[in-house]
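One chain is shown next in structure tokens, namely the form predicted on its own.
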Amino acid sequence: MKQLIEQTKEKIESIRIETAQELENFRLKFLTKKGELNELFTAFRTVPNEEKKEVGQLLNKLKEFAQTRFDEEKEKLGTKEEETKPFDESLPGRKSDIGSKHPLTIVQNKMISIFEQMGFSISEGPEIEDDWHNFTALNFPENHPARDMQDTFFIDGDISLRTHTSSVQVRVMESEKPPIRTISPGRVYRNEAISARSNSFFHQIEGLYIDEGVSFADLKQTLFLFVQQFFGENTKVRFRPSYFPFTEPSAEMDIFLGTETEEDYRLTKGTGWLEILGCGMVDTNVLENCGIDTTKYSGFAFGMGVERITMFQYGVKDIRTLFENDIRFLEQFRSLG
């Protein structure tokens, strides 16, 4: 048996391998189930017990030797093939697919950039919030409809998914002293039916400015400047009285589209005006809840939905399209990111 092992080793050493076919022949001859090494392992069963340890070691070394020879020759052939492979410089280069930013990201980044130029910083916070930061500190009464299970995804007790990024503003007011000028972009959640116009999660950008002598005129001018930068210098705006628990007085801001096209008529329900955000002066109760001296400071806040503006900007009729990750849809924004 030892002699057969030695003879097989000499055979493995002597074989010349210069082509891929010769390498394959080597593998078939020695390293497959029908190869010579496997025949030796089968014959190993007849070896006397007192010789099994020594012969077994020799067999294992032989198998390792054959595998090493195969691996080395394979590597040599691969390197040789790469060196001799002709290169045709006339062939066109390989085109690499360029990714694109999501339309929501494009719109959100543009909005953030405009407010950053006005001196607003960016604040972020947790998407899972407690009742204090999500509701109570923002002047929501205990019986307010927003606390109902129909609107909020409750997790455990008073812990829920945040329904707005105003919770981030509360954390900023608690941890920083005025003057405060910040925006809070992020994802929010509402327990609503999914349709072409609404989803159970969406994105908001909310802004907050607190300082001495801040007035509603400051709010209007800030938002008017944003509209000019985002929608165009000649965009008309209007403010309508509204109600939000955390601002007083409160308003909604519209931009004028007109009714000349069928699309504008549909979007504005025949009025020519499209609502894009809600805003108002921060309620004194909210400031006091966050430890801010209302005799010295005042402030304004605003919030807008990124999806709503994105759909308007790009003519997207179904909000669900923004979350389906259809490559055919996303590729249309390749040149915009």
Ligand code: DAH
Second form
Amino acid sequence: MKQLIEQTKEKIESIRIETAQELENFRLKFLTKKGELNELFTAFRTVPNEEKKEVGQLLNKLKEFAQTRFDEEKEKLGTKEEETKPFDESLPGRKSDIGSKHPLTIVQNKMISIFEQMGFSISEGPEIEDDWHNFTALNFPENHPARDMQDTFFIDGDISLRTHTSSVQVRVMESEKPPIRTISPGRVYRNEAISARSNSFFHQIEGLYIDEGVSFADLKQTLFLFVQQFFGENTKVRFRPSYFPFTEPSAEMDIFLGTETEEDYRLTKGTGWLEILGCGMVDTNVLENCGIDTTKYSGFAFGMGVERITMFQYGVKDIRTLFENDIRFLEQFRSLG
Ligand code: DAH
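Next up, the form predicted together with the named molecule in place of the form predicted on its own?
To see the whole picture, the full complex is given below, headed by that same chain.
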């Protein structure tokens, strides 16, 4: 009898209980009237009197042991069940914080989509550029100040960080045949003192249009259309003569903001006009450098700064805030992108 009690104890100890069904099986096997323990109690009657006391104590302990195991397992399963309870749809949701587009991305995407609608493709070039694509092919004279250490981050020999996206013009013209109608957004670098108005890197969008019979009138009309769509239908523009090595004639385009927007005369210096881009007819030297037949083709190009327009659009006073990634600043643009 004692041996039987010991064996039953081992069984109770080692039986696996991981599911509600297994717990129920345990109960049926040991704790019910027809269970093994009750059988032992029945057999207890036949135990000789002198052993009854000892065996009786062992039996009671065994019963307690089985009951304890049952209670413990039941509790464990209970908490498990709670964890997997189907979720309560009536609970208020927890909003996950998703990011927002950077203001520069918002403005750049808007610019790109306007030119895309006019049939411009998008092209990109490397930020680490050689002298040919960044300067020489673009007709920069050997001693031009833009090549100076002041402006350019040189890397090694004639390799530098591109100072403008005009380098992509060269790459496109070298690899594609006219008609070419493309814009090239990207980051550019200049070795300038960092201040509220200038940073050592910023973003430009370059435009290039090469075809037969492209004229300055096409340039003006394209940019005028862009301004109307980006800044509003009634925006006034003006072209001022300018100089760039890679265009002839060259111009800068201003949009009229009026002077009411002028808080501190920094934006338009009190004139009401904000310069937004440089442009011109692609110099024939540049076309020839890139293997384009100048007896057949002509074209225009333009380049504009994304930061300047973003700062104007959103009243950003310090260019550096666009690069600090301060969530408190960036969150303000959440609804726009
Ligand atoms: N590359 C010039 C700059 O970074 C901007 C520019 C001016 C681009 C005239 C052009 C252009 O394509 O025609 O200041």
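Just so you know, these numbers come straight off a predicted model, no measurement behind them. Numbering follows the first chain given and starts at 1. So that the term is clear: the rigid core is the largest set of C-alpha atoms that superpose within 1.5 Å between two forms.
*Asks:* Checking Glu22 here: with the core superposed, does its CA move 2 Å or more between the two forms?
*Replies:* Shift at Glu22: 2 Å or more after core fit.
*Asks:* Taking the rigid core as the reference frame, is the Cα of Leu31 displaced by 2 Å or more between the two forms?
*Replies:* Yes; that C-alpha moves by at least 2 Å between the two forms.
*Asks:* After the core is matched up, is the C-alpha of Thr295 off by 2 Å or more between the two forms?
*Replies:* No, the C-alpha moves less than 2 Å.
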